[in-house]
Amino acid sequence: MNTVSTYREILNAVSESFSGSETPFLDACLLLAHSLGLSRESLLARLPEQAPPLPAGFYEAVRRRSEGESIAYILGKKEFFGREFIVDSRVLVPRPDTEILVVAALECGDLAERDHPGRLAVHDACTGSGAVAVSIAAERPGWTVSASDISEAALEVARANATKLLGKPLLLRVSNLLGAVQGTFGIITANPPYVPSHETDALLRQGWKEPRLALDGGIDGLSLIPELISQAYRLLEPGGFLLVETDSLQVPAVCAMFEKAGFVAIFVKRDLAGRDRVTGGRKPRA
C-alpha cells in the first residue's frame, strides 16, 4: 500500500483487503473520501492524480474495515430516506430495505388519518437509531410521533437524531417491545430483532459490530413477534394499523400471527429487491 501513488492505485489495493465485502471498492471510496474531507465524486475525479501523503486515520478507518467493522460505523453515519442519520455501534445500521417500513405507515397513515383528522398518533417500537420515526415525523409534521427501545443507548442516538433532523425532540420511552408504551395510536410500526440465533453467532463471528440485541429473535427469529403483535392490538385505536418488518421468509408465519391476534385486512409490502418484507394489518372499526 505505501508503493502506490496515485488515488486509483490506493483505492485498488485497499480494495483487496476486504475480501468479505461485497462492494470492496465503493467501501475504499467511502474511507478515502471521509479521510480527505471530500465528496465521493470529487474524489472519483481525481484517480489519476498523484496521492498526497495520507492521513494515519484512513489506514485506521481500513483496518477496521477489513477486520468486518460497517463503513456507517467508522464513518459514524448512514443515509435513510434521503436523510443523513448517525450511527455507532449502540445502533443497527439502518438498512435501505427498511424504507419500506416508512412508506407503508405513511400510507397507512394518510388512510387513517381520514378518520383521525389532525391528530394522528403513530409509535415506533424498537426503533433503535431512530430511523423509521424520525423518518416519519420528518414527512409528516403534523403527526404526533413517538419512539420506543429496550435499550437506553440506543435511544440515546435516536435522540440525538430526532434533535439533528427535525430540531425537536422526539417522546422516547425504554420499553421492552411495547410493554412499558401508554396511549392510544392510529399506527404502530416495528422493525424487531427477527435473525435466528445461529444465523445472529454467525453473523458476529464473522466481524458485526451490530448490538446482539438488535439482531436476535430466538431459535427461529420470530420470538418476539407474537408477544409484540398482542401488544400493539391493545393500544392501537379502532381501524388503525400494526406493520412490522421481518424476512421474507418469515412472513406467511408472522401473517397468520396477525390473523390469529385479531387483525383483518392483512396485506404485504415488498422490498427494493422484490422480497416480502413487511407485513401490515388492521384493527378492526367495531
Second form
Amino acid sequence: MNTVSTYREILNAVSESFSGSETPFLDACLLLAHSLGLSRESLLARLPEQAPPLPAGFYEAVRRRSEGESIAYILGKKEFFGREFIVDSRVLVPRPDTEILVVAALECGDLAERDHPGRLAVHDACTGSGAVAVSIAAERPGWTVSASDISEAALEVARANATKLLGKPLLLRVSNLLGAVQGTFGIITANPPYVPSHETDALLRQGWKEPRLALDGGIDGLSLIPELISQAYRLLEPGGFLLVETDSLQVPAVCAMFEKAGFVAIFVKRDLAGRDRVTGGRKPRA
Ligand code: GLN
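So the form predicted on its own is up there; where is the form predicted together with ligand GLN?
Starting with the chain above, the whole complex follows.
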C-alpha cells in the first residue's frame, strides 16, 4: 500500500485481513472514510482514483478490526433507530434486532396511554448505552423515561447519549436488574444479558471487546430473567406491559416465566430476520 495505489486497491488489500468479518469491504470503507473525514458515499465515488498517503490512524483502525474489534467501537459510534449513539467498550453495541424492542414499547405505550393520557412512565432496565431508553424518549417526548444498569460505567455512556440526542438528562440509576428502582411504570423494557456463558467465552476469545457483564446470562443464558420478570411485575401498574429481548430459542421458556409470574396476554415480536426476539406480557388490571 503506497501512493501509487487506488482507493479500491487499498480497500481490497485491507479487506483481506478482515477474514472474521461477514462484510470485509464495507468495514474497510467505513474505516477509511472515517479516517479521511469523508462520507462513505464520497469515498465510493473516488474508488478508481489514486489515494494520497493515508493517515496512521487508518492502519491502527485496520489492526484493531483485524483483531476482531467491532467497527462501532473503532468509530466510537453506532446508528440505532435512526440516531447516532456514542459507544465504547463500556457498553454493548446496540444491535439492529433490538429496534423491535423500541417498536414494541412505542406500540404498547400508545395503548397504555389511552388509560392515562399524558402521564405514561417507562423504565428501561439493563440499559447499557441507553439506546432503547433514549430512542423511546426521543420518539415520545411527552413520556417520562428512566433507565438503569448495574454498571456505573455504562450509565456514563447512557448519560452522554441522552445529552447528545435528547438535549436533557434521563433519570438514570445504578441497579442490579430492577432491585434499586423505585416508582410505578406503565411500560418496562429490558435487553438483559442472555448469551450462555460458554458462548460468551467463545465470543470474547474471538476478540469481542464487549463487557462480559452485558452478554453473559449464565449457564443457559436465562439465569437473570426470572428475577427480572418478578421485579418488573411488582413495579408495573395494573394493565402495564413488560417487554424483554432474548434469543429466539429462549422465547418459549421466557413465555413460561412470564406466565408463572402472573402476566397475561403474553405475545412475541419478531426481529428483522423473522426470528422471535421480544416477549411481552401485561400485568392484570385487577
Ligand atoms: N444480541 C446480542 C448478541 O447476540 C446479545 C445481547 C444480550 O445479551 N443482551 O450478541
